[in-house]
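Heads up, the chain below is alone and in the form predicted on its own; it's given as C-alpha cells.
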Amino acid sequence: MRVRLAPSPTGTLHIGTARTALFNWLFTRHEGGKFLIRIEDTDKERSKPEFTENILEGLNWLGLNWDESPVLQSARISEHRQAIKGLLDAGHAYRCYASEDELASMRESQKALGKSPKYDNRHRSLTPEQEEAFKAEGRTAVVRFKINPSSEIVWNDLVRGQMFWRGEDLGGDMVIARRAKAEDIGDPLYNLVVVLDDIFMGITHVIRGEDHIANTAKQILLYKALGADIPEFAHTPLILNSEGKKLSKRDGVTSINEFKKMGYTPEAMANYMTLLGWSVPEGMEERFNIKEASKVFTFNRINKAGAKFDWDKLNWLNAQVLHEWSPKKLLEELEPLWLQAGWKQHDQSWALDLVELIGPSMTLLKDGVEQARPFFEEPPLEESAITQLSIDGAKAALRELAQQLSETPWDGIETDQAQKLISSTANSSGVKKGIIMKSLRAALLGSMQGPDLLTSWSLLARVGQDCDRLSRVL
C-alpha cells in the first residue's frame, strides 16, 4: 500500500493541503503502507525552492514523516514527453491546431445556445492534407487526449461509495500538452502527469479533496488508456469558513506557518485537523495524538459533508496540549520567544516556578510571552491600577509595607511571608487586608486582573524587583 501527497510548491504549506497529508498519513500507519511526497514544481514561474522547503518543515512541525525521499515532478519531464508521443503513436491522442480566438468564438456560440461550453472535438479526425495545410500557415498545436463520449466511468470511492460519470460530461477531448509548434510537444499538463508519476511511484491509494473529483473521472480514462492498474481513490470532505464556502487566503490564516507563528502547538494542529471530517470512534475522547489516531482510523468515519473550521474548538485543543506540558517542557518552548522578546532568565528555578505560575491560565504559546511580561519589564498602570491606588488609605499601607520590607534582610519571600506581612500591616495601618492586596498587584503588575497576586509577589521579590517597584509607584 502506498500513497502519497502532492502539493505544488507555488506557495506555503496550506491547512487543506495539510489535512489531505494526515488523512494520507493515519491511513498508511493504520494499514502498514508507505506515505510518499511528490514536489510537483512543474509550473515553472510560480515554484520557488523556499516553498517546497516550507512544505516540507511543516509536515515535520506536524509530525508527518514519509518513507522515501521526495520525487520531483519537474525531473521527470522528458518521461512525460516520451508518454504523450506513445500517447500520439497508439491513437489514443492527436494534435488539435485550433486557434484560442477559433475556441473562443466556439464556447459563445454553444452559450448562445444554451449549452455547456466544451470542445466539440473538431480536430480529432484530421485528414494528413488538413494538418500538412495547418502547419503550413504557421500554426501551433496542443495535443488532446481522445475521451469517448458514450463512455461511462465508475469506481467505487472509499469515503463517497460508487461513484458515476460518462464521457459527454467532462468538457470534450481533453488537453493533455500545451500549445507549441507542430512538430513538437508542449509542457505536459496536470491530469496526465500526476497520472503517469502515480504508475512511476507505484501508488495503490489516492487521497485527496472532493475538489479532484472530476478530475479522477478523466485520469481513470488515462489510466486505462496507458494499459495500467487503477489505484483506488478516496476523495474527502473541504475544509470550509463559518459561511460554509471553501476555506480561502481571504478568511485569513490558512498557512501552517502562520498558525506556528500564532503559538499553536502542532499536537493541537494534528489533533484538530484529523477532526475536520472524520468522527472519533464510540467512547475515545476528541483529544489525541496522531498515533493514537492511527490506530482506529478507517474512512468510513469521514464525512462526506465539508468540515467548518472552528477557532474555539482548536484554541481548545491547544490549551490541553499546554496544560498538560511539564513546567521543563513549556519552559523550553517558551525560552526563545523571551529571548525574542530581549529578555534573559534570572535562573533555571526562578523560570521554571514562572512558567508553572502562568501555565494553567495559557491557550496558545504566545500568552507565555504576554503574561511573562510584568516578571521581565515593569509593566505601565492600567487604568483599573490607577484608580485601585488612589483608594484611601491604599498608598499609605503599602509605604508601611516597604518600610516593613527595607528592615527586614528578605532573600526573595515566600508566600507564607508575604502571607504575614500583609495582615500585620492591615492591623497597624487600619486598611483592609483586600484593599491592600488589590493595591499590591495593581503596584506591582500595572493591572487588577492576572495570575497568583502572591505568588507573583514571591517571583519578583526574589530577583529584587518587589520593592523597586513600590517605590517608583509610591
Given for the second form:
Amino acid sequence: MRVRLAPSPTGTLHIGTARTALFNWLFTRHEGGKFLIRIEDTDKERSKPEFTENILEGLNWLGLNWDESPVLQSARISEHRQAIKGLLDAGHAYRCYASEDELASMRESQKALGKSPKYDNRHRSLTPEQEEAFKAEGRTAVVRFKINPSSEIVWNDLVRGQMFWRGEDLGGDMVIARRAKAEDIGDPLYNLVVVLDDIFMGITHVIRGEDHIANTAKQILLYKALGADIPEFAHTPLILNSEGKKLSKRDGVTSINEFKKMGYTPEAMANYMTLLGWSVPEGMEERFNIKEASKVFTFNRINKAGAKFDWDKLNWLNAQVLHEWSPKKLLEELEPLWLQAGWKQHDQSWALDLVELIGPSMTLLKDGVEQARPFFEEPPLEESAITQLSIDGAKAALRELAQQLSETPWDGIETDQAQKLISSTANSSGVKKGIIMKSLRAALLGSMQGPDLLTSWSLLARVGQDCDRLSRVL
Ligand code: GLU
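Starting from the form predicted on its own, produce the coordinates for the form predicted together with ligand GLU.
In what comes next, the whole complex appears, and the chain from above leads the way.
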C-alpha cells in the first residue's frame, strides 16, 4: 500500500492538510504501507520554497514521518506534456480554440436559459480545415479531455461507500492544459497531473478531503483513458467552524504554525485532529497518541458528516498532555519561553519545583510563562490584593510575620516551617490564620488567585524574594 499527501506549497501548513496527512499516516501505519509526499508546485506564481519547508517542518513537528524523499511535481513537467501528447494522439483529447469571450457568452446564454454553465464541447470534432482556419487567425488553444456525457462513474469510497457520477454532470470536456499557441502544449493542469503522478508513484489509495469528490470522478475517467489501474479512494469530511461552514482563513487560526505559537503541543494537536472526523472504538480513551490510534485506525470509524472544530476539546487535550509531562520535559519546553521573556532561571532544582507547582494548572504552554511571571518579576498588587491587605489586623500580622522571619536562621523556607511560622504569628497576633494566609498571598503574589501559597512562598524565599515583597506592603 502506498499513499501520499499532495500539498500545494502556496501557503503554510493548513489544519485541513495536516489532518489529511494524519489520516494517510494512520492508515499506512495500520496497514503497513508507505506514506509519501508530493509537493504540487506547478503554480509558479504562488508556490514558494519557504512554504514547502514550512509544510514539511509542520508534518515533522506533528510526528508524521514519511517514507521516501518528497517528489516535486514540477520536476516531471516534460513527462506531463508527453502524456498530453499521447492523449491527443489517441483521440482522448483535442485542442479547443474557443476564446475566453466566446466561452463567457456561452455561459451567459446557458444561465439565461436557467441551465448550469458548462462547456458545450463545441470544438470536439473540428475538421482539419476548421483547425487550420483557427490557427491562421492566430488563435490560442487549450487541450481538453473528452468526457462522454453518458458515461457512468462508480467507485466504492472507503469512507462514503458507493459513489456514482454521470459524465454529463462534470462540466463538459475538461481542460488538461492551459491556453498556449496552437502548436504548443500549455501548462498541464491539476486533474491530469495528479493522476499521472499518482500512477508514477504507484499510489494505491488516495485519501483526501471530500472537496475533491468531483475531481475523483474526472480522474477515474483519466485513469481509464491512460489504461492505468484505478486506486482506491477515501474522502474525509471537511473541518467546519462553529457555524457549520468550512473552516477558512476568516475563522482566525487555521495554520499549524499558529497553533504552535499559541502553545499547543504536537501531541495534543495530532490527537485532536484524529478526533476531527474519526471516533475511537469502544473502550478507548479520547486522549491517545497517534501510534496507539494507528493500531486501531480504520476508515469505517470516520464520519461522513463534517467535523466541527471544538476549541474546548483541543484545550482539554492539550492540558492532559501537559499534565502527563514530567517536570523535566515541561521545563525543557518552558526554558526557551522564559528566556524570551528575559528571565534566567536561578537553579535547576528551583526551576523544576516551580514547574511542578504551576504545571497542573496549565492548559497551553504559554500559560507556563504567565504563571511563572510572579516568581521572576515582582507583581503589581491587584485590586483584590489591596482590599485584602486593608482588612483589620492584616498588615499588623504580616509585620509580625516579617519580624519573625528576619529572626529565622533558615536559608529558604520549607513548607512545614512556613506552616509553623504562620501558626505562631496567628497565636501571637490574635489574627485568624486564614486572614494571615490570604494577606500573605496578596503581598507575595499580588493576586488572590494562584498556586499553592506555602510552596510559592518557599520558592520565593529560596531566591530571597519573600522579605522584599512583604516589606513593600507594610
Ligand atoms: N494539491 C492538491 C491540494 O492541495 C492535492 C489534492 C489531492 O490530494 O489530490 O488540494
